[in-house]
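As structure tokens, one chain now follows by itself in the form predicted on its own.
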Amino acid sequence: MTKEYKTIIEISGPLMFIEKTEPVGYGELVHINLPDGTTKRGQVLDTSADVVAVQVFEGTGGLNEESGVVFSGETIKLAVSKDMLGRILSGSGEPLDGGPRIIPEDRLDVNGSSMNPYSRMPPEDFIQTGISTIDGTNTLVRGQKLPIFSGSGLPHNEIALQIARQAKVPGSEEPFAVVFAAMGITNEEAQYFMQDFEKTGALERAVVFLNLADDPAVERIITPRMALTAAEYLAYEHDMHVLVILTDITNYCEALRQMGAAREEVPGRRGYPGYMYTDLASLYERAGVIKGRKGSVTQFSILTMPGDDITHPIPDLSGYITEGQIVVSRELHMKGIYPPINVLPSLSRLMNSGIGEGKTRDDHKAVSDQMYAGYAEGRDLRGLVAIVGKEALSDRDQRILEFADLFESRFVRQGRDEDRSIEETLTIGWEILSELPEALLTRIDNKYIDKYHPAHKSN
């Protein structure tokens, strides 16, 4: 027989503090039945001898000592089936959409269970976004973890569902599936995220939780794990290939701190939880691929750095987990250049697994070096100029300030709807390295230029 408790001793922000009379689980379900009929839902946060700690999710708001609290005996899982694919949901995995709830061919625990190292194979298959600075020089691996770094009022959000929408492994008929979730964002970002996969039809093949800036700060902590519990599922029981968008960590983040200051924690780096490492690393180190299954799990995490700053805590941490970054630069945003990823601080750790021969293309890392070298010194040159004056420099020198200039024109921006191909990336990479002398083109094998430079194509 289900018990309900009447012993609510505390209410403190979203938690609520209730005398144990019974052994709970850690993590354990709570339904809370309020006085007017309504019910809420809870999580077990801490358990001590005399006191259980309860998040609510719905907030704390009409809750009162008349009160009742049922521990479910469970942890929060979620109704999971192949028709999730093509709808909204909420958070906390309720139909924002109009349409009704999801019969579940199963329920999962939304923490999952980790990933057994032994079991994870190397990620080697490329997967195509569409966008030449991430296909062509930080180039993504199916199962791989790549976070794209961005500002407050950058467009990475347009990024984002540009990914959606084009991502796809070139040649490959196998199923794949987007998840997307935003976490703390505004009404007019959740009209404008729906309106675009309906128009765009990328719905289709999406799952899609929208968790609001209104909705209470504890629903945000457990919307990636939502997210993540999906695509674990169409990707290990439904052989799908899953792309995971996560936007935005920081806002998960600030829950976390917002958690923490309500269960007088001791504070961190910036006030941010001590065990924010290890809470982020439960949420990256859920992408990957394992051996014997078909289907695989590919991160992007979309982070907004506080102040532009790199070496904030959530950036910085993120960096230690994942594998590269995506940086969006506001410089060339304020330029009028989309999408603005500078591709000098991106990296992307797994990129030589994925291209190459029978994967892209055989002269891939020899155009994307040849592209990063010749843009970093033309990047370096503009401090000269400002300097000394663009009269001051050498020929060799003047090209390659003007190859930094074409490469941002030609290479990096692209339309918000231009899906590139890989070919299409190589071959505007070869028109602009043209322009430099051969004698420039230090690392790139003779036998490339012999095949693929535009001067020799034409003989």
Second form
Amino acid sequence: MTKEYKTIIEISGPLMFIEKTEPVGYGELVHINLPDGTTKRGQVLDTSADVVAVQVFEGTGGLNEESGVVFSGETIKLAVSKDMLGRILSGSGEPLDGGPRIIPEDRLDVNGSSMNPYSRMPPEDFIQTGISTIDGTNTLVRGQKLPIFSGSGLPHNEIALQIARQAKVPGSEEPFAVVFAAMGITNEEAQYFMQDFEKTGALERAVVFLNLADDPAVERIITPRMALTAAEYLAYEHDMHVLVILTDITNYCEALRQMGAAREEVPGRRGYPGYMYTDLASLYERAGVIKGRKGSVTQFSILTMPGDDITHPIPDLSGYITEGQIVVSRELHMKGIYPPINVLPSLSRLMNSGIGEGKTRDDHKAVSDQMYAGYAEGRDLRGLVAIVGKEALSDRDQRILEFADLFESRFVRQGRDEDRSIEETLTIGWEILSELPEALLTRIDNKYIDKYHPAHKSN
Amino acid sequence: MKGEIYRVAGPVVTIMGIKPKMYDVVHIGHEGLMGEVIRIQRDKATVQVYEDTSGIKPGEPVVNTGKSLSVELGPGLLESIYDGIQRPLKVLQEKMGDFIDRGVTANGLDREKVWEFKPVVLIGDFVKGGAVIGTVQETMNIEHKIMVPPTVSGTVEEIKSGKFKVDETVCVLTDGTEISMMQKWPVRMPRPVEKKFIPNRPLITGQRILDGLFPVAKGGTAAIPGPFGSGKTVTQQQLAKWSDTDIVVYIGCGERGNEMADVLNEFPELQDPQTGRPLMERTVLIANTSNMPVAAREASVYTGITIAEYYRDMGYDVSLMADSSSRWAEAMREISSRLEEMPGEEGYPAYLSARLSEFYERAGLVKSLAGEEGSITVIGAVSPPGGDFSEPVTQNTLRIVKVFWALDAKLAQRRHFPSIDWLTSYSLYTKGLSGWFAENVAPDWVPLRDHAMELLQQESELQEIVQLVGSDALPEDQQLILEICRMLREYFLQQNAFHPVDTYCPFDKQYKLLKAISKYSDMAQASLEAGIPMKDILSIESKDELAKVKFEEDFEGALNVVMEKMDKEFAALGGN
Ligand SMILES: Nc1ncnc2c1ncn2[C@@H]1O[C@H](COP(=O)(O)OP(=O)(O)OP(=O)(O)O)[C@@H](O)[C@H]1O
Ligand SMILES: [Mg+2]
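Form predicted on its own already given; the form predicted in complex with the partner chain follows:
What follows is the entire complex, opening with the chain shown before.
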């Protein structure tokens, strides 16, 4: 299968078409030898007895009819090994750190296979991130996919790094690793991550894949697949708990859109391909825990919402697949609150299985629900106050208004290095809730009020 | 007859050299991947393939089975979890491990398992299509009726009794037709029935806002549209858990793997409130998650409804949940665009609306060929892009279904669950079921409920005024309405699916809760008219205590305590 074809009949955008080939497999990896001696790689998108369509990862620049095409006879694979830890690789898996090639323990198809739902173990191990708005109200569990929905210029990178630094399962010493995949982010942003990883020693247990803003967009389509393949390998073959950070999903989707346009497909909403849901699912669903295996893959990806619009197809389709989202708010950021996480549109769907007695604390759910209700109402009242003035509010409403302020200043706001335990988070919760009249605590069972409410607890 | 692959483009493969019929199942390539013929054009045919096609090459062989996509029906369906084309996920795991590989076939029904067959017909009996010839105790509570396939009839020449495997003959007709406990049925064809009726009994779900305000009838259709994270799956799962139905078919269509794992984990542990048996014993799960092949996702809905029809034919009440019908529609869109068909609205194929109505039309209350009354209630989740209900899937669905449970992101954000918007949701069954409610719940249930609805409507109007002037500027009787509505929302409508007690609310409890709120309302009204200051009426302690009685194990006891206190408190105010 090492025959070289010089039968390119058309090159257009990131695609090229080749004729008169032996039968070529769908999805096969393709090597392209340019006249100037450089090589590129691509993947078969459409194959028939007459013509084969290939998408070229490094872009078609420099390609002409003289270029030679070799079909590899196999789909795209990543060489994996435990020695990947500590390495920095390109968006298509080549070493960038000057180190040697990875000596493979195995070579795995980057598309992976779908996990049998019957083999899945429902995720339920609480991960403490040390951030109250996550641990207290949007709890992350091992094996969950919980992205950050942010906007340009907001401190999502800081938040992601703080989580990568602080995340732990209380009382567990099991091995864990970080797989970081940059897709189209700037060199500066990438440096920011790398420096933090180096400073904290995290790099030793990280595998980094870098596809930067000036790298070819097409490559972005395989970068996250490479990263997830490495993550699955470390999790399921080496029993590690792997935290995968993919950033930025938005750049990935832009690359998808570009490819779709090049293929002259009928576009879906706002020009994104109609299959974007399925495509994104093929990434996000590669998180989880498998019955009988020790490791896990947790995804904490970053997505910047174009125009801060949560209904934009990228966050919208993501939200339909992931198990919740952490929403970073420009409004809180402007107010100088870090981390500017707005809990109202945020959600962790797996929270209920990760919290409660024996995991975090028995009152956790009730405290969280009550804070949500109070904060939501308080924020509505802010709108009303702007119109009718504070005096027009009933006493009850004024107390709720104050609660919303306290919630932001005491519960949401914390330091960039402040690592709160879940106990601390819940204690702050009770402190601010106790500023409300007890009759308003309708979401909390009386037994928890007796047990934890500062006014009852002490006597 | 053998053909070969001409072209491969993702899940769509063009074949040549054979002349299949539309919807024939074919096996593609050396690995024999399963696919279905969806277009025929001159000497070529297009196949949607139910498995990943990576590495498949033109020129590889193709074999036509000549049969259309079918499911196996017989004992052993219950407690199973299947993919979209009825391959048991448990068997796939045994054969390929934790990740789904391809080219593996697996029978829908276990061929080795032995069942005790008890005949109910005698030699010489004439049996027509759909007639029951015997029974098998499938689970503790479900007696599986073995029926003559709908297309077969004749006189019984031989009938057996005892232990058999599903494919062994248990009955022979005089024309030589052999009948086993298993039959196959093409999924895209509805199973025939004797007659359809207008649904006339409610599906009791134990969910207050559903049973109370927007009930669905057994044999009816309902849609739950809502943006992501608004509660479609939780509501569907609540229905699967607590509805007073005999059989549940739950289709995870293009959604999350973990959600299916959750159901698998939870259902064997939870008890059916009607029978006390594990919920799993009445459940069939179909899981074709978002990362499993789209063509099989497209098929999953048909696989599910065919299984539902089969149990309906035995005379059971079946509920079918499809989460999410939008993912099914998207699978159609994906395939259609690969076929380069002329796209309709938002790229969906022009036949979207027809497919949706054909699907929901398979719901209904029927008299089956066996003469039994059975029903299928279909509840479809809809996932509109951006939460915008004007999109084609939501709109086409609303044209068909009789119940609309509209989920609202704002309610979900403030953790008002179930976040069903009481102002825009509706049920076209409410009227027809009133008689049933009056007879089986309480004579005053309907007026009580209607009054609550009216108040909630009024509240939304009052809220507009409050937004402009603040609530203190309202006259006192209107302030009272606002308070009653807050109670209705928080005490009655809100229901926590994750609270061990509140998750399921029997009808009697729903009635008493609503009645209690109404009692406060009446006494408060009377006190107000007697000149008692609003402030005092609002500071009645028992009113706030009423908030939590729904969480109490001993609901009756707790409610009585609160209501006695309420009487005393109002008496102390004077006026009542
Ligand atoms: N009745 C309820 N009681 C308590 N919590 C609920 C209820 N309904 C929904 N929730 C909360 O809302 C979250 C999201 O609900 P759910 O997963 O059903 O959303 P969805 O509409 O199916 O979203 P998607 O379209 O993304 O699948 C749940 O994880 C849970 O926290
Ligand atoms: Mg859902």
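Positions refer to the first chain, counted from 1. Note that the coordinates shown come from a computational prediction; the quantities given were computed from them, not determined experimentally. Basically, rigid core = biggest C-alpha set you can superpose within 1.5 Å across the two forms.
When the rigid core is held fixed, the Cα atom of His31 travels less than 2 angstroms between these two forms. After superposing the rigid core, the Cα of Val44 is displaced by less than 2 Å between these two forms.
With the core held fixed, the Cα of Ile9 is displaced between these two forms by less than 2 Å.
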